[in-house]
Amino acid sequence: MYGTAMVQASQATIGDSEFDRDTALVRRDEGVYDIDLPAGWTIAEAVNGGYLLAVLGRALADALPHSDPFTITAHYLTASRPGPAVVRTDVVRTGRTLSTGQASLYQTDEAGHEVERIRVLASYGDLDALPDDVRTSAVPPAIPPVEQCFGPKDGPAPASGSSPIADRLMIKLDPSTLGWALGAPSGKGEMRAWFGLADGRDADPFSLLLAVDALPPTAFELGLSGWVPTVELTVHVRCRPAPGPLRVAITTRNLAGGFLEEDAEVWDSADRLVAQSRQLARVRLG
């Protein structure tokens, strides 16, 4: 299942961790929420897209009659920066088993104008009410035991591209996807890792929204470097994750015209596929 080095007492619990505090919103009015985006979730000075998706996901969980995201699609319009932000939600439809809503996050620019940073459309339901039958050809990714994998702090110096968000995550990368860090990218467009929150908090549906966008970009293993900004990201949450570390596998099959796709699978400690995602991202060529 997973390496014995991973088994440890949780230091934080769901609802009482840095991730929960930093994604918490203050309800100002019906459908309107305030939040101060902290610098600790940034990559290259921009707030991480998976963290932002979790913030908007929590806002919609409050605005809708159902609490669990089933599918959520985000379009990233402009880069979000640390600091005050407001989230506005709209209820599109409510039903017995599914509710649909949309939300946008706004920040004020240097000229005092309100700028929309990210817009999402999502359907919510009750994960605990889903039937437990599974018919799948998907299999968990083959990742070495955690003690044979490597994170940003395992080298003599911080890994290229590391950012403040790395201190908030437990990421141990499969050595076969680490060629980029050694100056010898494989060219395969694959990234695999053990994943968790650094304070030991177990995963829930909202941290799954973070997990799909937290690993180094597959572009690194294609021999590219620099920021890989997300244009669009869709996440499907399939079931509530079991306690314990997650395994994340991300693959890129096609880079063309300066854009690539990343397909991610997230597996829990019970060998269940708990989340899937696809995103379109820009890359710098040359």
Contents of the next structure:
Protein chains: 2
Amino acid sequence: MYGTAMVQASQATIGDSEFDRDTALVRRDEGVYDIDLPAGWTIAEAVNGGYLLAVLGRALADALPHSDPFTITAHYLTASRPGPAVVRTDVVRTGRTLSTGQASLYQTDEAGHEVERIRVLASYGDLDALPDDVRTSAVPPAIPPVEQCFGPKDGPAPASGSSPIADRLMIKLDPSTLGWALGAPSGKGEMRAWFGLADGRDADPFSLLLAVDALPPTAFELGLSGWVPTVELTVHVRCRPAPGPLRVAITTRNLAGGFLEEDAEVWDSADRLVAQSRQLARVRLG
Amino acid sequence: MYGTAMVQASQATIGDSEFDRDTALVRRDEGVYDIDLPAGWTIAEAVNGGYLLAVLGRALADALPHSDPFTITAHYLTASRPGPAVVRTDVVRTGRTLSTGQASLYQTDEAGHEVERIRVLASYGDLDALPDDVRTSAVPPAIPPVEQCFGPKDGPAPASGSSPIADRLMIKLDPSTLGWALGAPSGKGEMRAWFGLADGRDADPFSLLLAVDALPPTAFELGLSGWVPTVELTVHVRCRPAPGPLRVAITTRNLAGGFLEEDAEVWDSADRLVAQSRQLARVRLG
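Next, report the structure of the form predicted in complex with a further copy of the same chain; the form predicted alone has already been given.
Full complex below, order starting with the chain above.
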């Protein structure tokens, strides 16, 4: 009993969690926001692209009359580093059902020049105002129970080294997409996992922007290694996620010419397809 | 012999065709272009979204140091009408391999106000500079030979009415995705067709931007009718298409909350996956 109570008491909630604090912006002026990017969301010294998309997504939610990103596209221009950043937003159009906005995140380089890191174009709406119809042919990915999946500390998967982001995420990979970690990539371009925030905070539309870009790249299962930098990432948020862990399935169909696409589907505990994403990324060919 | 010679003589070529003339812009100033949108690319009085994306794509190809749209995202704000339009571009970043730009198309409304129709964010590169590797698990869609497929004038498909764009396109639909036209939609959210330009011009990266948004909407095979306006469309051009007709396969997995996603794959005559796209569109629920 005591143990259970402890777990419940320490469970972070939407609005009061590390993810919320670390994506919070300070409004400097109309449409202009400051943030000090923490070191906790980095991989190999670069700030994670999904986390950054959540930061920009929150800035646009403040700048636009609608609160939920229905479709958001980011072009990653230069690698973001921990430290001060400024986000500038631009309201493109406001409508009754949808509004469209643009945002950019800048950092100042060592020479004192402002460098644009990411540019985002997005249309926002109100997920809670959508009708409840579902006519979908999509089915949730088949992932074994979470107890049978593997995280960075569970053995067969390699230690994630010094990537601070690993401490903030609960990622449990489907063993059938873990071949790369054992030196035997499947060649199939698939990656599946249970996903949550390590402090137990439930998912919301902004953490979905993080979820789509948090798994190891499918390129690993295609037998490639190394950095797979995102050129462009588009996320459609289709439904407010139910409480509980998410299932994320990523697939790559076409690796060609040094680029690949990576499609993600995110399913919630109520078996609803809550987000779909696609990114174009560069690969270093072996 | 004479007949063959006639056909060859009348075959339009890349750079000298109706599509090229109708997407050509006049440079007014650095990064600013004029175009008179012709009535020939309209459906139900609105100018087709794929054609407009090709116009914006050509403007960015002129404004940026790279010529080919690797990934281009458009948000459709208001319906474009035939008549004068101005395109304003903005160079976001130029790099060795990729450059990023933004463009908007504006028209002047009856009250004399400039109205933004579309905003585009894109990264460009050089398709011919890419290595020739292909490690793809994608396979071309199974479509019967073009002689066994159906266009607007071939019978079972409904006459396309007065949509002028139908005269500019060669679209031959796979009979197995034609149920909607016979009052018996499959419910499967799939649409497949052979695609080309009616004057025989071969495909290039800009006509691929048209190809992904030219088929009847998958919503028809899901039993819905009426307008399916695009909110956002992202196209990845992965390879310069070989001469000859294209195969286009469109699928929808998730129709929910009055929105659907529509994924397109475009394959060339050399069996290469030359473009992938995804759009978020609104549906009117029956």
